[in-house]
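What follows is one chain in structure tokens, specifically the form predicted on its own.
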Amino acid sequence: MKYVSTRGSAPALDFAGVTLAGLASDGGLYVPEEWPQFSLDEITAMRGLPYPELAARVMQPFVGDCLTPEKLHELTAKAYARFAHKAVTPLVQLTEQQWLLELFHGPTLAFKDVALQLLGLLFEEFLAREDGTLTIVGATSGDTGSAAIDAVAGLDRVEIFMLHPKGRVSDVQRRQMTTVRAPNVHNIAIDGSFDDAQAMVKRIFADESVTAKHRIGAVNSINWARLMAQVVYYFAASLQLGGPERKLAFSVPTGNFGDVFAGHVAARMGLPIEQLLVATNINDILHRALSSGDYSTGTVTPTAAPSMDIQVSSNFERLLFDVGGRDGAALAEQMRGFEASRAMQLTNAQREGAAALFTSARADEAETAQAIRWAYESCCETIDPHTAIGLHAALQAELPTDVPVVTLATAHPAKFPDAVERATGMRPTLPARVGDLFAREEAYTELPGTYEAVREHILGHAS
């Protein structure tokens, strides 16, 4: 399996090397060189496999040589032991059509952890062949900040640098962060928006004067072995609820659009599904891309939902690219287009591409505080806020009452206390397992909203 990248003049790479890469040489981003498919009978022999096995079937052809059949197993097996429901994904009905996919059974209570788990053994795997080492730049607007320490705290071999937007993360966010207290951790809050600091996180691929120093590697989903272990889930899904032969719609709270295209992804596979609900908040523009082909940036509002609180979607850019024509060099023109102007218009091609599987809606704060209550009262169950602008997108689909809709619950509600206290009049509680968050140290650097000032701290501090 080899990978190219959207943007048409970086060198193809094999798995091991996209995972240790992470953005493209030319700014792009690495997607597979065409799509493995599996038939609706190799679909159906899935059935029933846990988990762990389930998740290796899934990703063994994009893996290709760089890793046997053997050893990936070994690693799925490793990289979901530590989540506390066997089922690692399980599956929770709402109502006869309506279903929540819990994703957030994790170390950290979010679903950044399905993959980055994962990635962190990716991480050791490769850089154990090679003996070699890699310096982690990574921006968060939450969950993959947390996440992405978790997974790689402790190790050897990889030192991570992970910046999230001051003030504009959840208190439980951020000490999920800023009391890990391991040597090769590196917390950084930066003056702006996560769109800032994700800004900042791709010119550092790009700075000659960091690159010839230190091998940069990304944890975002702009790393493709990420978003490769995000495809898995909806495979998990369908088969509980009577697919491949019965079609299932997935509604996506959406930020950076990694969760939603790894639905796409599954679908290139041969995976039946009927819809991808795409479901963003009043930071809208994945909305108004797939409605009406504007995607334009506007200033990004904080919200209860702050892990969507974005405005520039990495992994939209996969999708452009894979439904346009695959035309590497004319995406590459387009997307300079629009970091020059932070607007532009969808092709024709691109438009009509997306609308074959997509659809998208959008929640307010009223609208997201309102189905947080639906589940409550209605359901007895409590969801955070992200997950909640899935449901109400998914509660007002037009789509056939026999089609289940499954909600991607991406976090636990104890994350965000006070949104699901404002709406329901009760504080959810941490698990027992997350321990004593709020009585741990903390340990981060602020510095101000520029390049230049992270840049800097990153070369100064990196081993």
Ligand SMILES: N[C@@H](CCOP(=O)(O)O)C(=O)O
Given for the second form:
Amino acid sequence: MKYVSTRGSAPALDFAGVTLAGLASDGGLYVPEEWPQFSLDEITAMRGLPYPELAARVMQPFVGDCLTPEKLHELTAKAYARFAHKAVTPLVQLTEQQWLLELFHGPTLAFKDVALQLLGLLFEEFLAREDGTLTIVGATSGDTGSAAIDAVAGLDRVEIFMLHPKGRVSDVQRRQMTTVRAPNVHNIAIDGSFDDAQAMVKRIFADESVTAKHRIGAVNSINWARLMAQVVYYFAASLQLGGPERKLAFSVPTGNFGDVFAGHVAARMGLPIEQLLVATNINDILHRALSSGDYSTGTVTPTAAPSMDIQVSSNFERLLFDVGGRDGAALAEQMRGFEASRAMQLTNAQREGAAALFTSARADEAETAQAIRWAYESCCETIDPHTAIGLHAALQAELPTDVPVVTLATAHPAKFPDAVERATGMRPTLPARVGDLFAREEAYTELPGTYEAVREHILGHAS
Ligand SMILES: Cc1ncc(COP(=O)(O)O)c(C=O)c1O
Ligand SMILES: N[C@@H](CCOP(=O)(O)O)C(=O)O
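For comparison with the form predicted on its own, produce the structure of the form predicted in complex with this ligand.
After this comes the whole thing, all chains and molecules, with the earlier chain placed first.
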């Protein structure tokens, strides 16, 4: 399996290469040269497999000969052994048609663990082969940071610098990052938004004053391996609800477009999917892009779902490439225009290609709270604000009544106790597996929101 850049001019790489590279050298994102296909019989044969085995089966075509099937299975078994639920990503039924896919049973209570527990192991495996090291620079609106730090803390060959927007993540999210004491973990709080942090990360990859000294790697969903691991739970949900004979719809709370792009990949691989609902909060660039073709950024407004307070949505580029004709040179030009003006119009091909599978909805703060309340009062389920945005979209969707609608429950409600308490009057408690989070001491560096400050800090502290 070879991977090509969405901007057309970076070298094609194999799976180990893209895992360690993170971002392509031309600023694009890596995607498989072509989508591997499963027949309906092959998908049916996956029914009943334990999650780690299903994961190895679904991911093997992407991995190619970089890992043997036995080795890949060994890694998935290790990655998912730390999940608190045997099913890893269990389904919960809300109504006859509505379901939740709980993705928060990993060590840091959000869906990011599903991919990052595996990514940490992949880094170890591939770096050991070449006796190399990796300096990871990441940006987080709360969940990627904690999951990535958990996955790589203490590893010998990896060092991580994680940028979060100061004051814009929940206390639980911040503490899950800043209370981890390991010599290879560096937390940085910057003045600014997640988008500012993400832009700095992408700039680091292109900065020779950094890359000449350190091999930079990514844990954000710009890294292909993140998305690959997220494809698996679309298969897991479908197989439990009558797939592949029966089509499902998925409602996905969306920020950086990684999770929902993984659903698109599952569909490209042959999983029958009726619709992917892109659910946004009031930072609704994706809703505007999908409903009117207008991909233009506004300022990021803080909401009760801080992990989705994102305007520049990295993985949307992968969709535009895939549905817009896979023309790297044309997309590079389109993206250059967007980076200069912070606005672009989707082409007709991009709009029509996206409309074949995607639809979108937006929830404001009152609608988010209302969905939390509805789940609590009508279904006895406590959900977090991100999941609530997905559920709001799922409940609005116009779909045939025999199509199950699965909302991805992306975070544990106790990560956002204030929002849940405001909506329900009940304060969710943290599961025992996070331990004495509020008793541990925090450590992080505060920096102004300038690229130069961040670069100097990394150069001064990277070993
Ligand atoms: C809890 C939660 N839900 C949803 C999202 C959105 O996912 P994506 O960025 O893959 O669209 C994020 C972060 O990205 C998140 O942390
Ligand atoms: N919501 C994310 C933002 C980063 O997105 P990623 O999926 O690209 O890592 C977070 O919680 O950090």
